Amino acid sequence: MKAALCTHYGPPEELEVKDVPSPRPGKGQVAITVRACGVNFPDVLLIQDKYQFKPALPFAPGGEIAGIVKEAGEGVTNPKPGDAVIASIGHGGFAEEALADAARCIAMPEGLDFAVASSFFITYGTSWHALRDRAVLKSGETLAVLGAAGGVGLAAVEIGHAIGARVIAGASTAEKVELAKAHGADDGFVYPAGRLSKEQQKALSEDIKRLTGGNGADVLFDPVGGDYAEPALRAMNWGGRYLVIGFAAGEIPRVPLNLTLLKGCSIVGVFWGAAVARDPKKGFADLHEITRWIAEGRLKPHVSARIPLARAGEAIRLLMDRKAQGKVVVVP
């Protein structure tokens, strides 16, 4: 089988393609022939070495994939091969076919895309995570999202407004903001690209202020960091939380901690992964939640992009430079 690999720690466009034989499952595991993988921001970081999570190179990216089980090993009843599924496995997904935990698979919706499929585990499942469990986000509150059409943004833009929140959306581009809007957000501002001088930054409080009727957002969903951080930070609202989900700018932001004090908030870390390993019952059962909810229409994953195998290391390009719009999928 042909897989994409990193082989040493460097730019996406530094992947090989290469053949390499096919994983047998061991116990408690499950083969699947990957028919699609979806791209998320760990997959930048890893390819870098600057992951939490450190696989031995060489290595596939992708951790999110969704296709048929081709071969059940030692103790596995459920899947069974034939099987569609979607699986949460780390790394491995860029491949045609990808080892995974029977126990990490759930089944996939009848008439649901295998492209869709596999783009909404790490995205909605950080985004549910952050706003259910982290944030508490209650119906008639105020949410204010930054990079609101990437994958985790666009995803908490939907679960905000399938929660009842409102929503405010900020991008980096109109089309991006519109796209937010699309998928539910009531509003939205437009913010640079990039390092922010002092008067952008004081912009982009101003604008979630006066979005949020001058009183300053309940809740702040930020996958930005750098110089976006402390701006949005100094636009919460009394009481509210300020949710890290990651540093997509580049660069991991310092916050004057006097502002939690002036505004009563909260700064409040987002690790769904960790939750997740902490407690998988609770973890899978969101997952299936999260199913349900795109199989009734409530949520609807957006797909940018399908990218060959061959292409692989520009899916992960589009996303170190921002310009994903929604979910990338690399299609084997």
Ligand SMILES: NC(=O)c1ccc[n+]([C@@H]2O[C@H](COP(=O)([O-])OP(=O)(O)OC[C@H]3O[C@@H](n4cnc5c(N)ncnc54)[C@H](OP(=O)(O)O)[C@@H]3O)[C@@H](O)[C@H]2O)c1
Given for the second form:
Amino acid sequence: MKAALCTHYGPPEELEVKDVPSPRPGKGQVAITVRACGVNFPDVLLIQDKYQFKPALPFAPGGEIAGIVKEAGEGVTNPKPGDAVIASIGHGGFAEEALADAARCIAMPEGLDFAVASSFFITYGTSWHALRDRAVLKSGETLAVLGAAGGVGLAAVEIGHAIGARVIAGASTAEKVELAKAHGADDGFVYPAGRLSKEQQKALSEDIKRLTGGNGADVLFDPVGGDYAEPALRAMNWGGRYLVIGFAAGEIPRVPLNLTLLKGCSIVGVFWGAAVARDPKKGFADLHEITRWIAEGRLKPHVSARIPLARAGEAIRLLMDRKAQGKVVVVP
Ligand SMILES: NC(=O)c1ccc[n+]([C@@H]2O[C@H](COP(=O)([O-])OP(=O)(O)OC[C@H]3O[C@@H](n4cnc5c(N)ncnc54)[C@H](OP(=O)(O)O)[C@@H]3O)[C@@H](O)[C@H]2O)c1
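Next up, the form predicted together with this ligand. The previous block was the form predicted on its own.
The next block holds the full complex; its first chain is the one shown before.
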């Protein structure tokens, strides 16, 4: 079978598509014929040795897949060979076949496209956990989302809207803001890409305040970090919750803590993968619920690009260059 391998750390153009032996499932595992693999920002970091987890080289990136069970390992009765499943696998999805823990597979609802099915575990799982468990977002509150057309950002827009919040979308282009509005954002603003000057930071704060009637956001969802974080924190409402999701801009921000005192607000860390590892039962119950909402059409994951395995590096490049909207998927 073919796999797009990271044989050495570097840019996505240096992934190598190679023939490798089919993986055989061990105890508690299944081998899956991969029909689609969702791409996430951690894939960008993994291949550059910038992520907190470091798989041994060579490895295939790709942490979430949809496909057909090919073979079940010892002790596995569910899922069975022939079943269509969605699985969270950490890495290994940029391949024609991959291994998954049987306990980390969910039956794919009928009628769901493989690309869509492979695109939502990590992003919707993260944003669901962030908004429901960490921020406890309530109907009628205001949610501001940075990077609102990206993977976790667009999921946050949809979930926030479904909870009944008023959603404000921030993104680096008008096209991205429009996409977020099409997915449930009530209003939006465009911020500059790249490093922000003091004036541009001030404008970002003012945009959030203007769009929240001068109050600021009750919940701020920040997967971007860098220069965007402090001005966003300055635009929090009293009692607000600022969600630290990630640092796609590259830099981990350092913020003046007096802002939390002045606003009576909280900075709340979010680490979905660790939360699921600590309470897998709840994590998978959430994923079942999200899958049900998608099957019912209440959430609509947006797949903007389907890239063949032979050109898998291009998929990661789209995220790195800030060109991805919603989700990019690799299709073996
Ligand atoms: N905490 C958790 O449990 C968890 C789980 C999953 C992901 N994450 C993190 O969340 C972040 C987003 O992940 P994702 O999969 O949603 O990625 P994504 O689809 O690429 O979205 C990231 C967004 O960040 C913005 N951005 C700002 N500066 C950027 C830059 N220099 N390069 C690329 N994007 C930039 C872009 O929006 P604009 O152009 O509109 O600014 C982009 O849409 C990552 O840091 C990831 O590690 C955290």
